[in-house]
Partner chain sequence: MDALILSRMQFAANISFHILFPTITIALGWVLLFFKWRYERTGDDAWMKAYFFWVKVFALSFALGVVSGITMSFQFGTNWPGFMETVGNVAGPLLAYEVLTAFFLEAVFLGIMLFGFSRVSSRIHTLATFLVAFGTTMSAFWIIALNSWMHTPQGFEMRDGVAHATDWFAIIFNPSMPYRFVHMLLASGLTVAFLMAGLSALRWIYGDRSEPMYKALRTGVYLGAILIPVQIFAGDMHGLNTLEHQPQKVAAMEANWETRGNVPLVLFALPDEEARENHFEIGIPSGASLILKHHADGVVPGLNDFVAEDGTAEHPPVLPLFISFRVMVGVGMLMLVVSWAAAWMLWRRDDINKPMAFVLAGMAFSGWIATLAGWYTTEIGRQPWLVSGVVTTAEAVAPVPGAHVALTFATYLALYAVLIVVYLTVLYKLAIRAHYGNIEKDPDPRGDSVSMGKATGEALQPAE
Amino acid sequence: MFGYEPDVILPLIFAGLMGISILVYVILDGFDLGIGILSVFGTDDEKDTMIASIGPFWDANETWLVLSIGLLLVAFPIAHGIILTALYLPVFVLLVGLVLRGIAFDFRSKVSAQSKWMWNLLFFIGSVMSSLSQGYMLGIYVLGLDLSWASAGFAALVGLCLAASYGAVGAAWLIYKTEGQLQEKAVIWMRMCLLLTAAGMAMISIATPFASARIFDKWFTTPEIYLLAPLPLLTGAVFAGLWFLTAKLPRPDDSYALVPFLAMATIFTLGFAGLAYSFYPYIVPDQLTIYEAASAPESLMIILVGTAIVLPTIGGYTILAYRIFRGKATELKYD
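Structure for the chain I just gave, only that chain, in the form predicted together with its partner chain, please.
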């Protein structure tokens, strides 16, 4: 294929697929996790609207996590074992968080008004647990799965900033999907979260090259440094643009309401590209490359065939679902 050997091209394709599915996950589940975090600041009615704005989507959003972890598991089984056993406890926190919020989401609409507050609270707690643990895992991963106290501290900070960035993308979704007072609140939430997100991305960008001499060399040599410069510059520009735009939102005619969400998606994409460049070709930082960890080519090939057919279909019906539920969020009804 393309003049390459299958055991070279296939791991590369699967690393790419995994990257895309993690990125899609972070953007899509990011906004509904973020809304879970922000829900604690809303009034009871606002909580209903906020949750209604993600109701038809959250389940499918979370499926991208299953696909990411599934691709890691099927394409790079050895790495899957190493990474997940190293992250045993944060994975556990993530799972309990996902369980709590998934359950709370469904139960809160089927219980009496008296016990609804409890499910709302669990929805918030679950969202916070999931977001913090994902950030914590990212932090540990960036430092090469180092489990010292210093890296735990760094990872905790990353956790906080990832949670904030989810808050930002969640607020951006609310700006798009709501109106009135909640929309105005969402703008304020977004600006607060944006500051923390910027701090977090700066932190990871500075820490990564210093944690790994290899990554330092990959970035700070000519001509790479000039070729890569647009990445941080562009990210900074989007941040700044978003900051100035949100100062003037929401507009009376609701124009530009979708722009903050798209800008956040761009920021996530740029940050992700930087990470991907830094770690390629490693899947376990500085220990195991994607080529060493890959499954047998014949197994990857059979998945690839299916993926090539199915992934566009999934994209198609996901877009269909977003179209069906387009417009401002309304009360969720079963009929």
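Output the form predicted on its own next; the form predicted together with its partner chain has already been displayed.
What follows is just the one chain, with no partners and no other molecules.
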């Protein structure tokens, strides 16, 4: 399968680029979606601090979603049609949720104190809608785009667990970016969300091999089982380490405040690696490989030139924004 022919190497490159874009989006937009979900538990002043902690980043974070969908459309147009046709309704819910978040984010600071609660509520609702719809789509994808009622029920559970995992990474971000009572609350929120996150990853791990005989063989035959085994073992170790660490946070000198966020990013990366290992070379589970779905090599070469410009630009902007606005969140101002 591997080789240096353009019709082999180019689909592999674009699948890798799309996978990186999705993973970066899940980690970065995951924490600001999680803060939107957790905002309902904060006081009015705490909500302002929570919003301030994501203010410089949230719109840049969503750029990675646009990039990943754009790569799917131009590099794998057949798969784009099949996947988005099957997931039309949850995609619609996702877009409505993201629009609600964007509107509420700006309007809550411009309106009177009496109506601010409504925009806070819409920010929470938009965050929940976006998170649940993403989890629902993941659940349906894992089950091979099966749209039966049983699959819908499983996908709904995955949606709840993904929302909880976004809550966990959002709380981890707050542990790093805030101080005092809000930081202490964030530790409690994170420990609660971690349990549902672990449950969600366990459900997907159990369902994935039974959704496909090909994946079952890939997981439970030798020597493939030895290639996969490090992923669940490492994931379990990171979960356990994070659970014990958060029992001792926050510390008076604020040491280890960034570790929970890095640990959550590691958990997401390991989970994503497991999915990529399981579904490769298919982009539509057990229906269409990345090689069958790819655009013509000549088209991919032209797209690759554009991607070589766009991807470093987005990456550089993201790194610059996080470097400039590093440190604790400051008072929320829009002027």
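Residue numbers count along the first chain shown, from 1. Source: prediction; values computed, not measured. For clarity, a rigid core is taken as the largest C-alpha set superposing within 1.5 Å between two forms.
Remark: with the core as the superposition reference, the CA shift of T307 between the two forms reaches 2 Å or more.
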